[in-house]
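Heads up, the chain below is alone and in the form predicted alone; it's given as structure tokens.
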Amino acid sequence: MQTEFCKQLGIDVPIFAFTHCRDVVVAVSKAGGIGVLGAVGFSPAKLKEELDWIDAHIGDHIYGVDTAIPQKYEGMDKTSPEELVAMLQDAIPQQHREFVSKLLSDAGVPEWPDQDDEVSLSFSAVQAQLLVDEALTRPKCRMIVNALGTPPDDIIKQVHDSGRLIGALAGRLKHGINHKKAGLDFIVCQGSEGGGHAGEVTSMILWPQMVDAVAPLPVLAAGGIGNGRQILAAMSMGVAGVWMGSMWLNSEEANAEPAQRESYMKATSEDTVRSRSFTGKTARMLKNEWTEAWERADTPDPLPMPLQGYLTFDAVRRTHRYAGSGDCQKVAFNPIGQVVGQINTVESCRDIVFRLLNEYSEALDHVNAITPQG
């Protein structure tokens, strides 16, 4: 199952694996796929320590980084992170900053430890100006990945200059055409389905689509993938490889805690919801209490990007780093596709892989054991 795209990256299968998690990210890497690191919320200073790490273990082998930048938000003629920081805590409502405090306080989260902590500018082309910067400094980092919109065209160029790839994510067919205008390498195309930023559509309707409207350019499946059978129905779309990301979260290697694992266990299909409440663009997540809150009629709406986000950071570190405290649960930021049913065992990125192949194996002999020879 390599692909023309997985020979022009050099990777042995193609499963590209989102994730915040750098275990994950050289997990993958050494088994065949490509790991990507999701370095929203990270900073600089964060994003150079993860990278360091990455390359000290990761050997001859190659990963990506995934930033955010999206097309339009508040705040985006702001030219330095100082003039951002001024104008995001101008623009967010006292009663916002009390709804998210209490919305904490009710469910147990302890308070932060350092409230000087520098907190990200998470969404803005101010911070991810400075992480595709770093990014670029690593000879094993063969690509950029921009999770909101078609990259800026200086980024573009810059990372073609590098000798790099870049892509995108796409949940709508018009952004994989403005994609594929705009010069990128690849596109990775969610369907709904998918943790975090996706679209409306279904991806058995927009893979097929996203494959015929951008050809030759090489598209990535991505959302509702979680088995070899789901690879081998993408794959038979035309697409040049899969890009998952909710089932290396409950990995031996992923950095999530007992509680976190346990939600995701418990979880079904149907209990994921599509909510602005934590970023400000729609995004699929646990459905649970802080969801729900944010839709009340009697509460507040939740800001644009990045202003949510920037509401949001603490809550989503605290209710990380608590995860198993009081009922912080009922408040944790867990984005994660509708595939979170298929998550029932704790397992190794390598066996993940290995399963997902013999999976895709068995599947294609049952498809040519039923295809008429001849």
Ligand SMILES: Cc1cc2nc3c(=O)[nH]c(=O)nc-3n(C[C@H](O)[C@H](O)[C@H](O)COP(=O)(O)O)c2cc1C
Given for the second form:
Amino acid sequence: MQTEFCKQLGIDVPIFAFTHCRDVVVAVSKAGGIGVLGAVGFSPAKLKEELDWIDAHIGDHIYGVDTAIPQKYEGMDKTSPEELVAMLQDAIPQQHREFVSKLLSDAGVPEWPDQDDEVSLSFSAVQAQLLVDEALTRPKCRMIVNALGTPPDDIIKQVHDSGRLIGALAGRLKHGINHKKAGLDFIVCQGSEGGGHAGEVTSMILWPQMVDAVAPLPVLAAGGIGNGRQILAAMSMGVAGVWMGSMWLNSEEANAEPAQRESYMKATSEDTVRSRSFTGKTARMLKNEWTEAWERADTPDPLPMPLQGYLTFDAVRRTHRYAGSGDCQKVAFNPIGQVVGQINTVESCRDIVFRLLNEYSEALDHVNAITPQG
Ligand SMILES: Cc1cc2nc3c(=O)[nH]c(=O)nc-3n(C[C@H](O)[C@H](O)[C@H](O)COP(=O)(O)O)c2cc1C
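Given the form predicted alone, corresponding form predicted in complex with this ligand:
In what comes next, the whole complex appears, and the chain from above leads the way.
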């Protein structure tokens, strides 16, 4: 199952694991695939700490780093990070702040303990540049992936000059075509059923269209993959590998809280929704009272990205930190795809990779057995 793209990277199997957890990165890369660390929301210091740990534990294997690298705009160099935070904070209406604060207090979510003013600058070009610079100091980091949109030309050049590959997610055909025009090396094509930011078109429809539209660029199939039968379906459409996010969230190595794990195991594939309520762009997550509250006619509309993210930054960190207390899960941010309905047990990442490969072979045998030979 080693595709040309695997050979180009030097990995054994075309399984790409998107994760925020360094232990998952290491475990999947050691199992023959490749772990890609999601660094959106990390400060440069935090990314350095995580990459130091990965470099010390991953042996001779390689990994990738994913972040959100927005296009640059006129005058951005003149705005300091502090000024940027102040501008964004000023742009958030009081009505929205009060609405969020009521949702959290009604669910009994404890306050953040330290009265720090930390605000994540994720989704800013300033922060993204620092994260890319840090990743490129690491010889074992072999790919940079952009979560949203086509990265700016100078970052594409910087990554290429360093001898690495750069790709980006695409939930619509036109995004993939733009990525190709900009000179990216591969496309991660995410169908609507996937966890996190997701468009409207489902994987079954989008993957083959993308493969044709950006050929000969390698396409990685994302959105809705949790077993080997789904991998075979994707590979049959001409993709160069599979990019999975949801399945690692309940793995042994994941740093999920017990209450989160319980939510994943209880949920069926009908229990997710695409909602703008956390980041301002449609992302798939577990349905709960928070997502429902933002849908009602008498409540404020989510703000555009990145404002909604600044508004909900504190809610996300508090509901994560106190995941098991009170009714936190009713208002927690749990991005995950429809494949959550296939998560019924806790497995190690190594077992997940081996199970996927076995199931893939069995499915292939099945297809061969029903296909007339000669
Ligand atoms: C918890 C979670 C967070 C995600 N955050 C990001 C992100 O920061 N950057 C990104 O490129 N993709 C992100 N995604 C999308 C994944 O990279 C991947 O495309 C998606 O999970 C694939 O679909 P699946 O969930 O059905 O496996 C996230 C997905 C999940 C489940």
